[in-house]
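Given next, in C-alpha cells, is a single chain: the form predicted alone.
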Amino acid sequence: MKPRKVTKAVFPVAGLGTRFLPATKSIPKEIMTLVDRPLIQYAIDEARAAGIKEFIFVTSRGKSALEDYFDHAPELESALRKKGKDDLLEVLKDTNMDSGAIAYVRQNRPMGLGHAVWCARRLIGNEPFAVLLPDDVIAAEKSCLAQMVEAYEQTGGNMVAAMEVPPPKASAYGVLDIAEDMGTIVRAKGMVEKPKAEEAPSNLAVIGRYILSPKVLTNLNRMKQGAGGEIQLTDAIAEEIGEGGSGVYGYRFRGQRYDCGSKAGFLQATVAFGMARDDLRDEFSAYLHDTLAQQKAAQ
C-alpha cells in the first residue's frame, strides 16, 4: 500500500542560539541572513518544493521576530508599489504565508529535539510528517526533502537524511547501524546518538531532515532521557526498527550540506551561496581572490 502523502512539517526553532551571541541576544538565530535571506527561509522554500502545505513552528520566548517575518507587511508593500519596485515586491511574496498555513507551539523547557517535536503532536495528529532543522542548509538541484519524499513513497516507514562523515567526527551526530546498503537508500538495524568515535557502528550520520510516522510521537510520549539528559528524537526513531516497527531508512541525498549552527559553517555557506549568485559572483570572486593573494604575500 502506498504511504500517505506528507503535507505537514515541523520546524524546531526554540533554541537560544548561544553560539552566535551577541547577535542572538536580540534576534532569533533563524532570522540571521545567509546572503540576503534568513536561514528559516531556506528551510521553508525546501519544504514547499517537497509539497508541504502545513508548517508547524516549535518556538520559545523571544521568537516574535520569527513570527513577524512570515506576516504581510502592508506599509512596506505599499511603499514599494508606489516607487514601482515590482521586483522587490516579487521577492517579498516568498516570505508571506497564507492564513492558516502556519502554526506556532511553545516549547517552554529546553529538553531536546525529541521533546520539541513532541510539543507539536496535536497539530500533527495521526499523519506522517517531516522535520526540518534550519541550521542545516542544503544546496541541491532538487531540494533534499523533495528527494526524500520520492524515496519515502517507495519505502514507507521512517526516513532520515544521511551523509558520510570522517569517523573521528561521528561522535557529533546520530549514526546509523546499517542492515542493508542499497546505494542511495540504506535500511537501518539501529541508531546511536553521538557515540564515541571508536564505538560508532558506521560513519553514516543523520542530519537535519526527517520523514516520520506518527508512531514516533507515541514513542516520544514515554519521555525517555537519552544522551546529554535530553529527550532524543534519534531514540524514538530507533524504536521503530525491528519487530512491530514501521522500519527506518537512511537516504543519501544529492547536495551539499552546510552546518549553519556553527560560525565556520555559516561562513562557508555564505561563500558558497554568494558564489552561486549571478548578481554577486564576479565582484565577490574578485574580492576573495585579492584577499587570498594579500594573505599569501604577507606570509
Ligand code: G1P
Second form
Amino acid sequence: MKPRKVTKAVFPVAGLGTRFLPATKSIPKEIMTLVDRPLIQYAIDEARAAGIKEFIFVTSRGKSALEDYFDHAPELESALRKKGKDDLLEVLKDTNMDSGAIAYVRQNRPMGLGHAVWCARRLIGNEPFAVLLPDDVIAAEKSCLAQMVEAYEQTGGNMVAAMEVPPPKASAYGVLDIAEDMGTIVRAKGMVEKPKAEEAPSNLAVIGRYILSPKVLTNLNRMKQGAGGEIQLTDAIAEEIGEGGSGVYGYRFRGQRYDCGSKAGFLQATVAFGMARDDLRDEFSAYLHDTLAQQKAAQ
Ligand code: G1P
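Could you give the coordinates for the form predicted in complex with 1-O-phosphono-alpha-D-glucopyranose, as opposed to the form predicted alone above?
Below is the entire complex, every chain and molecule, led by the chain shown above.
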C-alpha cells in the first residue's frame, strides 16, 4: 500500500542566527539573500516542487519580516502595475501564498530542533509531513524533497536526506548507522546526533530534509534533552528504528548542498547561484577569473 501523500511541511526558522551577527541583529537569517532571493525562498520553492501545499513556519520573536515577505504588498504591486513592470510582478508571484496555505507557530524557548518541530504538532495532525531546514540549500535538477517523496512512496516510514562527509566532520551532523546499503537508499539501524568523531557509526550525515511519520511527534512528547542539552529531532526519529517502529531510511540525493548556516558555505552558495544565472554569468565569471589571476600574480 502506498503511504499517504505528503502535503505539509515544517520550516523551523526560530534560530537567532548568531553566526551572522551583526546582520541578524535586525533581519532574520532566513531573509539573507543568495543573489536576489532570500534563503527561505529556496526552501519554499523546493517544497512546492515536491507537492507541498501547506507551509508551517516555527518562528520566534523578531521574525516578522518573514511573515511580511510571504504576504501581498498592495502598494508595491500597484506601483509596479502603474509602471508596467510586469516582469517584476511576475517575480513577486513566488512570494505569495494561497490564503490559508501558510501558518506560523512560535517556539517560545530555544530548546532545539526537536522541540521546534513539536511546536507544530497540532497543525500537522496525524499525517506524514516534511521538515526543511532553510540553512541547507540544495541545488538540484529535481528538487531534493521531490526526489525523496518519490523514494518514500516505495519505503514509507521515515526518510532523511543523507550525504557522505569527511569523517572528521561527522561530529557536526546527525549520523546514520547503516543496516543495509541499497545504493541510493540505506536502511538505518541507528542514528546519532553530533557524535564524537571517533564514535560516529559512519560518515553518512543527515542533511536538513526529512519526511516523517506522525509517530515522531508522539516520540517528541517524551523526549529528553539530548546532544548539546537540546531536544533533538534525530533522537525522536531514531526511536522509529527496530521492532514496533516505522523504519528509518537515508536517501542519498542528487544535487549540491550548501551549508548556508556558515559564512564559508553562504559565500560558496552565492558564487554557485550567481554563476547559474544567465543574466549574471558572463560578467561574474569574468570578475572571478580576473580576481583569481590577480591574486596568483601577487603571490
Ligand atoms: C541539524 C540536525 C542534524 C543535521 C543538520 C544538517 O543540526 O540536528 O542532525 O545533520 O541539521 O544541517 P544543526 O546544523 O542545526 O546543528
